[in-house]
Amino acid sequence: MSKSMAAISPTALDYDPLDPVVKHEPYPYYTEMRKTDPVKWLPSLEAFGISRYDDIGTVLKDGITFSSQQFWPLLLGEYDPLPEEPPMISMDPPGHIHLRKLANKAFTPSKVNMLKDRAYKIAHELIDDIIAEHGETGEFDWAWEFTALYPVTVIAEVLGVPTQRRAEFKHWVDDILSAANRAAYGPEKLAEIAESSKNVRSFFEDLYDERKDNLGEDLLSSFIMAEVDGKKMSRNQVLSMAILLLIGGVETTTNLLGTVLVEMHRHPKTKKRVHANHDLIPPLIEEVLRFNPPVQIIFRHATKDVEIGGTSIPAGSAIMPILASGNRDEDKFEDPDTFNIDRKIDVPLMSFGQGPHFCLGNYLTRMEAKAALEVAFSRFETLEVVSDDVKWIDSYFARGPATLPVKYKAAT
């Protein structure tokens, strides 16, 4: 038997991605809704929320059935830098699968294995640079003066760019996704996320009409020359893929690197085991990503009636694959809301999401945190958050940190 829409009752913790208390802790709400009401129809969204490990998986993984096309239209709305061609992330199959075995050309385990030794000296190089500002002890932000800057330097190496344009690319970042909250902006900020959209369309377009005539090892050449069947990607398509690849690969390892330290504070056996020894980083990242994952949900609408988890939901609705709740889905995970870095998991994390959209950049994202933890944990004697109150972004879709003091004293 389905449920209607309005027979969804709320329940003591009746779950609002827009209520800021939820906004700063989900996971009390995401629990409830597994028990109570795993597919729930949240107004201030006009969408349904999928909190269940399975239900999300059969969502992901059906392309046909949920399409991913609104995706991408819902996040930006009309501050989209490249409106007339649509995101890889943002595309059904068939048309999807072509452009995806494009980019897998490009995104290669080899491919971002050869960025490895530039991530470790970028990471170098910012912490020479804050003991430079600070001293060898003292005060800084985590998420402002490291996390913000090593995964957008990383970016800029990946496509063959300054990297003295990283702080623009930070700050466009930050504006276009911003967009997702537009209906609450005034004229001003709304203003300011037109320029930063404007702005990086611009770049692209420079940027490819200079390298497609000086190919080079960078990403964007590898977009450019990636070739299946005799065909490869148009202009406009190259553009979307580091467009995409700008936004996507720095906000997911800034929020990723934030919440490892936020984590790492609150559990300090975890801590210390860690700097002991650091091969325990790889399983740490891991049970971060499980446990409080930069990315909490993605959007997908149904092509037709169809019924998820004994709910009835109309063709054309918005569904919302919470995958933070999937991680934590009691039926799939021992004792799921215990931080355990020594778990065995055996199912694959939502994190990344599943079926045919999983993240092309999952990979570089575990490289670059791999590599900047390493760095951090050799060159700090001791990095400690000062606070336990800690102030989450403005965002029901991304999670971490947007201020993290530390306290630190560098090795010696």
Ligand code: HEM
Given for the second form:
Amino acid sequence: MSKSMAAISPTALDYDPLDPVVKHEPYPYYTEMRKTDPVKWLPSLEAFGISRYDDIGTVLKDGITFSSQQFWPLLLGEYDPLPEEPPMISMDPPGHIHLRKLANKAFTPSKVNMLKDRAYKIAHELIDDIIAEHGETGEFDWAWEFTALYPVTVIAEVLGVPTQRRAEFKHWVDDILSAANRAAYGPEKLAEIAESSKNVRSFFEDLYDERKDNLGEDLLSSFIMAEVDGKKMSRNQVLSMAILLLIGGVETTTNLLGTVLVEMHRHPKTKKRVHANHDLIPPLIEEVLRFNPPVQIIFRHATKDVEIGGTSIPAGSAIMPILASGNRDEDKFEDPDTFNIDRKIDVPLMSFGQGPHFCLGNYLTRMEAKAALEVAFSRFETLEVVSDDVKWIDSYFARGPATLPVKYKAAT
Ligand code: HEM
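Take the protein just shown as the form predicted on its own and give its structure as the form predicted in complex with protoporphyrin IX containing FE.
The next block holds the full complex; its first chain is the one shown before.
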């Protein structure tokens, strides 16, 4: 069967996360998998894909049987900036619990709310720059000139690093995350990734050494000072946490904001309603998180022989819970393939994971996204995606538009 035929009429056997057709539009494949082969061996990644909501939940809530230790090594391979100190996302109990308690303190709703004014200000500044560059009406790339810069600026401020370096930061994060596709790259690209990995490490090493003698109000300082059960974090633990926040908190929010505009373009009635009533921005964000989430897939491995959804999985196997498929599970969400910002959601979304590693940044990203969209929709009288064809980033686990030209008219 040709690739284009496969896109029209997928069967579970066709689901290969690395196939460009699947990467472009994976949802029909997930649907077929949930129906006919819910726990499926994926030869190209040598892993079991888990597609049903309940099975994904079972895996994510049991951090003993389903270890996270291989998460970072699988994702980054030899391009991990700090391989000797795994980040919390790639740790199991008891080490994970200690670090999570420390990090949690930085992400409480009250701490995040303290950043709100800055988030609005950063969004305004970026739009000022766009209007200064392109005029009162014109065209710009929403993905490159707004969404790629906004979360990285917020995180840079949270961590206490100079925001002038945000473009460099974004470039490093993009390179490091692209290490997931390392098997497909030639020596030139791999050398670039290695260079960015080295740069991130030495940047944070320098920053740590400077900051430990000049503590401030920033997150890096609070990690240096923080204590849980009388224990402080080591230098490497602080560095590892900072790098995780940079990698975990930038591309995800960038992609969410990109996809919001794609879905509004695809659903003009919703778009009209949201532009007329900004109170609909939070339900819009929730529905985009469900319908087309920035993190499609995460990684675990089985620590013992186990059975999931009737399939035997041998100890040591790699496992990929497909969060984006869980969000479309017809047993949990009514009419799951319909984009509907009025839907009543009865179960938690899978978008931020579940269980011990549930995303620490979920409140922050929702706050950031709301601020950015409120500012954008009030500063632009019109904001139109130019083309119906979306070029998605080249990844099977992260999802968002790679580029998104928009036409706009600034509000007077
Ligand atoms: C739309 C935006 C985001 C999405 C979709 C997202 C998604 C996720 C997911 C699925 C996990 C669970 C991983 C697992 O179970 O293995 C996770 C964990 C995590 N996220 Fe996010 N994330 C987002 C934004 C952020 C932001 C803004 C930050 C912080 C600046 C952040 C920090 C973290 C951290 C530290 C963890 C690890 C928690 C742990 O291991 O206990 N995330 N995220």
